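Only one chain is included here, represented as structure tokens and corresponding to the form predicted on its own.
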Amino acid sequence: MMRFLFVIIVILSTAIYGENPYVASPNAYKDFWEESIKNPEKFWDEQAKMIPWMAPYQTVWEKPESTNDAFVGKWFVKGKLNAASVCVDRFVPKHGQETALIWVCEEDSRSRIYTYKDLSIAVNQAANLLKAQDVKKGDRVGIWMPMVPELLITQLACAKIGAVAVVCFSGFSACNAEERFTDVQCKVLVTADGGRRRGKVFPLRPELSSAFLQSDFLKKVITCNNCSLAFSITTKDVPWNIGSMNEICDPEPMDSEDPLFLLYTSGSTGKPKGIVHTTGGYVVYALTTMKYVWGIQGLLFPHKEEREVWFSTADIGWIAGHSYITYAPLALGCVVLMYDGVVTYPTPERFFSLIDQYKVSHLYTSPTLLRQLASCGDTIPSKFTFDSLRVLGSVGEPILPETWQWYYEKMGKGRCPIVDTYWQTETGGYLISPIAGVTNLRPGSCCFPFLTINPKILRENGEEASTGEKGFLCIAAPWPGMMRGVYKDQNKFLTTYLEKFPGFYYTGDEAYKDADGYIWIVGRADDVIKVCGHRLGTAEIEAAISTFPGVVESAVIAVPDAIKGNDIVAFIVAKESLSPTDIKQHIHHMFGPIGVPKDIVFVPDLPKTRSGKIVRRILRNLYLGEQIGDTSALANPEIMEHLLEISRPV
């Protein structure tokens, strides 16, 4: 095995950093992937030896005896780690003095650089202040940020005292944060008292309410002071003061199924769903498929003198940040540049400048960028070389052929490869990506599996999908880095996932493969909205609405947008007379700004089947002027009669 992790690594380095990004033979991959499907516990064998374990472990995989159903099972059995060491610690010794991370802010007098010994020390003082407020290995702590160092500070702060990090995204909504860290019932927040955005702050602290911050579970709530905003002490309140602090603590010793963070996801249920990440298991395939999907040498396995500078426009919050801002790239020694705002503010040369300025060779960005910065014509970025550019990736949704082009020619140069990766909250790490440098690429496909990763497209009744037809995607076989369950609701994960086809995991994802076996993603086969490559349920958002006093019943719709990829369209159901610009402002306060709808549509009453299952594909065609199809199954029929004299908002 060692002479393919050899032979792998070659490959990868020729095809990144030689002349020609394409020299590498694509067929030598899907060898690769063969004998991976073959012998996977040998595979991922050999890549966990890339981390050093504070006690080995004994078996790489071990299959549930409870169950027959192997994604259920565990990874690196009777492993100790701890994911700090992995990301910072280890580097210490040789690299102290090398930048570890550069935090920008959109703020051009704001910006930081840390060391390894620098961040190091910060995670060290972090988790001895939590360490002060009684934090221990198991308890949960919340984390309600912006793009701030302190929050990845935190994360790693957490995972160094074998405390769960619960990070919620700083756009939503305090209720919608509330609602997550209620469910865990954290011990201790850590947030800021706003952030800033397109020049602009927004509060955080200030948000809490009175009823969250009484509450029986949460001890403390530490605030770092960003944007010197006023807000109400109690005796809950600690400031996040960190310099007083001791600068050494010892690692906890982790074992490999515990726990590293939890992240909800929103389904297509009203109520998120905590995704339960472990350690080893999630650490070991992060950075396995960031060194190989993207030919990362980092200080790992050092090709050149120079590192590899790593800017991914993702938020902590989201699952993109987790992996591939947080662990991924810091575990492999690459520079992290992490910025904290919005990129094209004040105006889009700004994103391009950041690539030159801080010599980026590997950046990774959404659809929903890309869309934005090509619409804004090709002068500013024929000012900038992107001389140190040597592969760029899509994350978040797939990305349109044309966009896909312009990405390639106006960043790219014509010389970058692109990697557009398929992935979910839940699977920890890709999926399904292109390797950059040896997979021949198609504008618009995720291309082929990543090693171990076995997909099938199915049918509805689980046979598989011929060439060119759109089915279910799923996973015929477990990976170290997929999710271990449902916080408090095993029974969730197990129905979502695992049931609809038995042996396999479930995605919730429609795709087909064409005739050469690129694999193509369609979309969500349930009811969950990308807008702007965020995953948002269209439950969550309904119940956000339901609570606007006279709304009967609600019914949120995606429809296409040029720039987000999607939009939110809400039908609404009302006792009487509303204003659509109050329950926008409801809903931003509810949920958060993301999940605001783009148009309000009251109607009398909402297409259902006779389950009571609300049929939003026919709103959606009613709404973009489509064919309706067919009705025969609707409870209520005599709607749409009512639903057809709706004048379709423009």
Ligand code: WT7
Second form
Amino acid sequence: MMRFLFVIIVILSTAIYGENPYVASPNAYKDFWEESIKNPEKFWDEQAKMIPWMAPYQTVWEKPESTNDAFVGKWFVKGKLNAASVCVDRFVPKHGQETALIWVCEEDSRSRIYTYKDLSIAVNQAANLLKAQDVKKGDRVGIWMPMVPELLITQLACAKIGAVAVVCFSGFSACNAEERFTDVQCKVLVTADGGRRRGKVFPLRPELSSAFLQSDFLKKVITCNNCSLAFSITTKDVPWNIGSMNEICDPEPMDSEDPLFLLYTSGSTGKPKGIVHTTGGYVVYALTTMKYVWGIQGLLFPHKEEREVWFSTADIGWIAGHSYITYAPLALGCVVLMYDGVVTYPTPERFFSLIDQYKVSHLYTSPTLLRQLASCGDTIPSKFTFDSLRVLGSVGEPILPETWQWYYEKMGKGRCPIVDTYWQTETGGYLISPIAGVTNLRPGSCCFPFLTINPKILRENGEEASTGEKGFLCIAAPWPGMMRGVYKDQNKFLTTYLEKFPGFYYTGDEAYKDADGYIWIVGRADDVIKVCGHRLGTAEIEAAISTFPGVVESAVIAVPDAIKGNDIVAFIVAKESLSPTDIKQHIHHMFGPIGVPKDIVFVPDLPKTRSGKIVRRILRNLYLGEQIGDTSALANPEIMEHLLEISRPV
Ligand code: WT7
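To test you: the structure above is the form predicted on its own. What is the structure of the form predicted together with the ligand?
Following is the full complex, with the preceding chain placed first.
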């Protein structure tokens, strides 16, 4: 009898928790993937039916005549659509009263709920507020806001009128934000007076410099009152006062290839790059990846009476929040839970209780948060049933098998699949990921490529690496959601991603494939570092350090950290004796808190090659007490003696 009951429970639980409505089995997915590689256009033509096109496209994919490079092609050519209509308005006639957004704030009393109709009206009013400031199709609108609903509303308001939304993470400093907004020459900036983190208010609008406010390109600054902070009002200031605006706004018909947003991201060298994403290809890609990978059923598909609730702990300031908080979940008609503040504040219990309280079915978070939660012990999570959870996800950095197991057992209670999704700002959506309820999982591996994605692991010379051999992760054919360029610097697009391995998109990551074809991401192959899953460029932090008086030069490295994944250490050559605390404060001011190194080491010189490139590997090995390795290529080998003398913190 007991055995019989057990079998019933297992069958029931796979039916409820393990099912994916779109793919039947691992073999079915394998066949589906192979078919999609042979005929990607057929696959994307099928998926594009999810979009209410304002004018049909003529070709799914058009390879450009002017260049042989497939990655510069166009998708859904000559099709017209409006992303705000796709994400919100289309649900209003039949499902207007259904919940679209549950916004929960650290300060619980502020939390709000929007139905699809409420959201549609707010987006139209915000769009009309932008129009009243003379924002037109193609104009860039800067957005620097905490995780308030107005952030998501502004993104969609831009989409509604065809303006290009440029969000900058609210954890970046004003200097950093201004640099990005200056690069895009935003006509209007939408911001808030401040935001909330760990029970404290942090300022945004009051931090903007008068030099930036006086820039010619910047016509207006719209400020949403979130914390009642005071700031000195200029002639460019406009309050976020959408309540008085017209509730109707016609959607601008956008070409598939028109940019939807730009998002700045860090690279190996120099300043962050403005990654360009398009309207048609990006939206189709974000929507399709979310549908299959999570097996989620929003209003777009026959759905259960009890709606599925999507909760991502990402910030909209990064691509994870763009694709999988704003655009894809709403385009699918999901209930989106958006959290403003730190989910583990005042204690980790807050995070766990949100899942039960809001009946979260799909949870998406970072290994950093999971490591932090796991380190607090199992007493708190064991108080909760997490009955509503169906699928768990991880993103942003490699997840160690022990963290994976903790997630699977303590949060998923052994019944929810985990999708370890590998992708990048540049790729728009998932490249490699399990398919929930279908893929046989291996903890720590992001498993198999998404439909139409053809990854190859290459050696430096371009040959394919053999099984188990670490190499450079590249993609052999384009997909609709990939970046179309670097803003104002198309050459950078070609040199960074397309030239290292001709005919391939180069991700910048190292990976290997095991004997069963599972892909394991090793980490970045360049000078990009991931701290708490946030993507930072060593060059940007070094640039912030270099403006501190007395600094000659610096080199920033990443060292392993049990919670954050990596932490930052800065090696500094200084003219005089400098205070590490002052330097840290300076980086906080110039770059933002996430760029502040845990340690500063003063050195007489930096190890360099003859061409002047800093050899960070030596600094890292030195700091970690590892074998220094070959130093024969150094232009200044004599400094090794000095470097070795420096006592390292253990
Ligand atoms: C880099 C891209 C948060 C949205 C995606 C991040 C690393 C991303 C994984 C994963 C191992 C991962 C890679 C990649 N990365 N996902 N599942 N396993 N590493 O976008 O901020 O542009 O960062 O994040 O190194 O290149 P991003």
